[in-house]
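Below sits a lone chain in structure tokens, taken as the form predicted on its own.
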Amino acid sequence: MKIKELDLLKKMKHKITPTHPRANSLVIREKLVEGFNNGIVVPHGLIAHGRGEAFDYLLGEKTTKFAYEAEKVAVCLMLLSKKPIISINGNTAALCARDLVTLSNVTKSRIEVNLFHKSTARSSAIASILKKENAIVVLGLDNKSKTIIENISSNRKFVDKNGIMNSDTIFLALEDGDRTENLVKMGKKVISVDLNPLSRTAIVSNVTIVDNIVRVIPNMIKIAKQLVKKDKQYLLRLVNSFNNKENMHKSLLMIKKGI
């Protein structure tokens, strides 16, 4: 457990020792509650986390070899892309802001704050957290830069014209299936993190990582540092040999085994 997480455990009202079997899960919950109290996370985000946590139990709360393979291919896609971008929402900002900024730097990806439950105050608060972690440019805040993805009725239709709309590869943590479908139809490569391999987002993404976001980002940083010096042909071979549907099926079998 990291020093920062140990410090958070000490501040919790209900004292939990680091050796508690649910310690990591409790730290994640505490971060989300803190994010909620600070206006970063919305109630819907808490519900979404609980749903994902149920799947994580069945995966043994660890990164499977299939998830790690998907994470490696995701990094390859980002390194091969001309305009990769990381879409950040309240949950991801509350849980792993520093790591997301590090990943963006290593893969030379831009960052966009993109929210379903939008508000200027919430977007600004998330951007402030990212900038405290040394993010230089945070997109998605300027109303003049907003544009619309057609055929979407929800707030997910609003994106930054200099960010998601202008990107070729998009890294999404939590997402709505309708926008993912439209982004793929637009010819963009979509990487999603979804503990539920049966969701529409998971099914339509180009690369689906069935893993917990708090493990995914550190894994991808480690992988990116290893692959950043590799030639493009090496990265392409890894991407071309990857079958997302097959990988998701294997992840689903792992969940079934957990049951």
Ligand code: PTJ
The other form holds:
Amino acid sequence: MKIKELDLLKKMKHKITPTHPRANSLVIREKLVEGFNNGIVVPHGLIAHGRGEAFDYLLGEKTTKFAYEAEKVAVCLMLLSKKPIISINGNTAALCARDLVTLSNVTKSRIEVNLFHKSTARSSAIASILKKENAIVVLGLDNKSKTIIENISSNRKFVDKNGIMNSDTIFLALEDGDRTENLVKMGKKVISVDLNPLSRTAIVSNVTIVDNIVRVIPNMIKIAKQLVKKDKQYLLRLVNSFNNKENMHKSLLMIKKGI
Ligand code: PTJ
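Go ahead and give the structure of the form predicted in complex with the named molecule, now that the form predicted on its own is out.
Now the full complex is given, and it begins with the chain already shown.
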């Protein structure tokens, strides 16, 4: 456990020790509750986390070898892209703001705040924590560069014309299916993180990572630091030999085994 997480444990109302069998899971919940109290996470985000937790429980709360393979391919895709971008929502900001900024630096990806339950106050609060973690530019806040993705009814349709709209690869997590489907239709490569391999987002993405965001980002940072030294051909080989449907199917079998 990191120092920040140990501090969080100490602050918790119901005292638990780092050796508690559910300590990690309780810390994640606490981060989301803290995010909710700070206006970063919406109540719906707490419910969404509960769904994710159930799948994670069945996966043994570990990165499977199939998820790791998808994380590796996701890094390759980001390194090969001309304009990669990371889309950030309330839950992901509350759970791993620092790591998301690090990943954006290592993969030279931009960052955009994009919310389902959109509010200016929450976008600004999320941008502030990202900036506190040394993000230099955070897109998605400037109304002047706002544009719309057609055929999406939710507020996720509002994107930055210099960000998600003009990017070639989009990394997103805890996303709704409508926007994922539309981004893929627009010809963008979509990398998604979703513990539920049956979700529309998981099914339509080009690379689906069935793993918990709190493990995904640190893994991808480590992988990116190694792969950034490799040549384009090496990265391309990894991307071309990856079969997303097959990989997701294996994750689903792991979940079945968990039951
Ligand atoms: O901050 P906002 O306004 O953009 O809203 C964010 C939420 C999460 C509320 C919004 O995107 C939403 O409603 O998401 P969904 O449609 O419920 O999808 C969330 C998906 O993420 C579900 O399939 C969950 O299984 C999955 N999930 C939840 N927690 C995690 C997760 N996947 C990976 N890591 C997690 N920690």
